[in-house]
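Only one chain is shown below, in structure tokens, and it's the form predicted alone.
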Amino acid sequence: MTNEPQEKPILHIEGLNKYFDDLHILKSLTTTIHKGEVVAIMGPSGSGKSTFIRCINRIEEPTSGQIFFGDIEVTGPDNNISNIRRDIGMVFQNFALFPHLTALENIMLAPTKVKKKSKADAKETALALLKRVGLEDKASSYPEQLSGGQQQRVAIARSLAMDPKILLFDEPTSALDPEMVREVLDVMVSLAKDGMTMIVVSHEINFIKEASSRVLVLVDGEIIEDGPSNQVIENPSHQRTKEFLGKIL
């Protein structure tokens, strides 16, 4: 009896190194992701998280190392990285809503302008995705209007529009005032629940036991721990982990 074949990854990540000048901040990672799967990173300030992340779809450009979404090298020096970028949304600790346009125009604006979708189409998207992060009463609401949590909620539902097969949270509760915090999470709870493959720069405990099936530990720009949730969470195998927990738990 032959072994069925392994799904491809939807993303591998081999040898990546990032220098800012002399500042060595990733040193050689190599991961893989599997479609469905949701990776939180933990680790302590300063030790590449999200300078990680941002190299995935290279809003940072790698120093080194190659990164492959599917069959496609993000790293390719020939590839259209705005192509890529389609399919690998992205939500900030910052919001990063226009604050000229509605939560409704924030969503239907790339849809509308990168895959050219009618603006009846792009409206009607837009409308369910409000309603699924539950602001479906905020359409025409600007972001001042808006608490944070809400904007963050506008801003998930801003990257949903574009359908995307991966999505990369940046810390994305980390600006939130503590109450706001939960309406955020559980938002993305429901998108792991429904199969979204994410990664997620975060140190919500809960949400992590809860929603993530794996956790990379990252220390000093290297991944000093890689396994299920609960095993990280609950019986670290690396000293680091133990003592970066033991501060946060």
Second form
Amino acid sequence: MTNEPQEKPILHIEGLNKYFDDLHILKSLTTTIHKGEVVAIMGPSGSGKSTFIRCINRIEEPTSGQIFFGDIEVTGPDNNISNIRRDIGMVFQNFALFPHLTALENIMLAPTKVKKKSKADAKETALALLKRVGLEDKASSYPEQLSGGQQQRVAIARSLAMDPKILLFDEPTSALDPEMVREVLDVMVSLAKDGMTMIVVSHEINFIKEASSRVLVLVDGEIIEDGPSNQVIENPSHQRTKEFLGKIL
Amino acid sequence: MDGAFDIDEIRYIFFNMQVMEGQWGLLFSGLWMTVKIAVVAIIASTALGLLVSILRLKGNAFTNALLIGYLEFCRATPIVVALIVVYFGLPFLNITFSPFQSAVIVIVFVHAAYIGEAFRSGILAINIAQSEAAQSLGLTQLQTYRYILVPQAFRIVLPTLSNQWTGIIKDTSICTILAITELLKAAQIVAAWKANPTPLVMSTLLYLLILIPLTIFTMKLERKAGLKK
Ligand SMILES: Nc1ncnc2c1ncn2[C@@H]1O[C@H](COP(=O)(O)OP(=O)(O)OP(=O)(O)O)[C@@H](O)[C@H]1O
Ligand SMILES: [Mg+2]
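Right, the form predicted alone is done; let's see the coordinates for the form predicted together with its partner chain.
Zooming out: every chain and molecule, the one shown earlier first.
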């Protein structure tokens, strides 16, 4: 690997295990992610991709192991997890916008309530973000008045409003009708080009080729492949990866 | 016997405006007392109900057992009995409340149990993804309740809530057993004094003066909530 050794990784995961009852879902995962990397996570259904990404901000509680976010140990018992989560954005498969708030209010909520920004400040940022995701005319729409693709773009803007150091995506386009996938991927590609650090669970091969620098393949709770996107996709080292890629390509 | 169904006789007995002459003042002051009890009780029982629901959702086995006991107690006890215990019973422990306080305490105590159950099921009906999204943005649990779960639960339970609020207004009539002249008591006083039930009939119409605006208010809320769903 060609990591500059002087730069501290943005995320370091060491021996992460997750059990659901007796089921061993994540098996001692260890990996390191640096600033500006766009890491795609692929793998068959049930392999633990969602569980893995949800453990990073402890929406899912890891059973054991350590997660370091910069200098902070996310898994440290004395850390205030809410404070840590401010800097780790998350985008969900089903958008999870707040249905009782407008698009603008969805984006302004956390900056005003969590970061105690002024309403005026937060509104200015929120409008700029809506513009960035191409929805400046939807500020006062409620989620149910938006298409899936539009909702997901608002959800991305909502995460960006907290100015996160890293963004986690769990299959952000898999709940969308095919004609809406592109508009969401375009936003993600532009974020990647701007240098945003991202971990993206996705099987969108075009996005991976276009925007991601690295692919992890997760099978049965283990990372069986970790390398540059081209190499993993064109020339995987594992038979399981070949089978799996054969199905989705 | 045609006399029993004579329209004039019915009017004389139940809609006798002569009986009401000079008595409206007492009825309206009774109405005002009913409104005061109801407004305080509605606000307090809704707030307490919300607290109960969150305690139920976040509590441990001990608080849960306690709160289930509380709910079952309210289900099993006639509200008049509860009022008698508070107003006539507690003074034996040197705990004394005014009639107004006793009425409010009992109504709030009983209705908060039901409202708490309603809020609990409302919050449980909200997709877990809503909490996860809120917490992934850095909201604390308390903030998640305050800004995400409770506002959505309100919209879900509004029809139930509106029933409870109506029930509270009706339950203010238990005050007739106390030295407190709310609407029904005022009507009873006049009816006894005039030996004619017309004031009681008029009091039912005056209850509508409160219930109709309340219904309009909750319908407006529901329409607004529907828009924001
Ligand atoms: N809350 C839970 N309780 C019990 N088992 C769970 C829970 N969440 C996930 N699992 C199990 O953990 C395993 C991994 O699930 P996970 O959702 O992480 O897989 P995934 O790779 O994201 O799959 P998909 O591609 O279908 O989204 C699955 O076998 C799933 O059934
Ligand atoms: Mg998943």
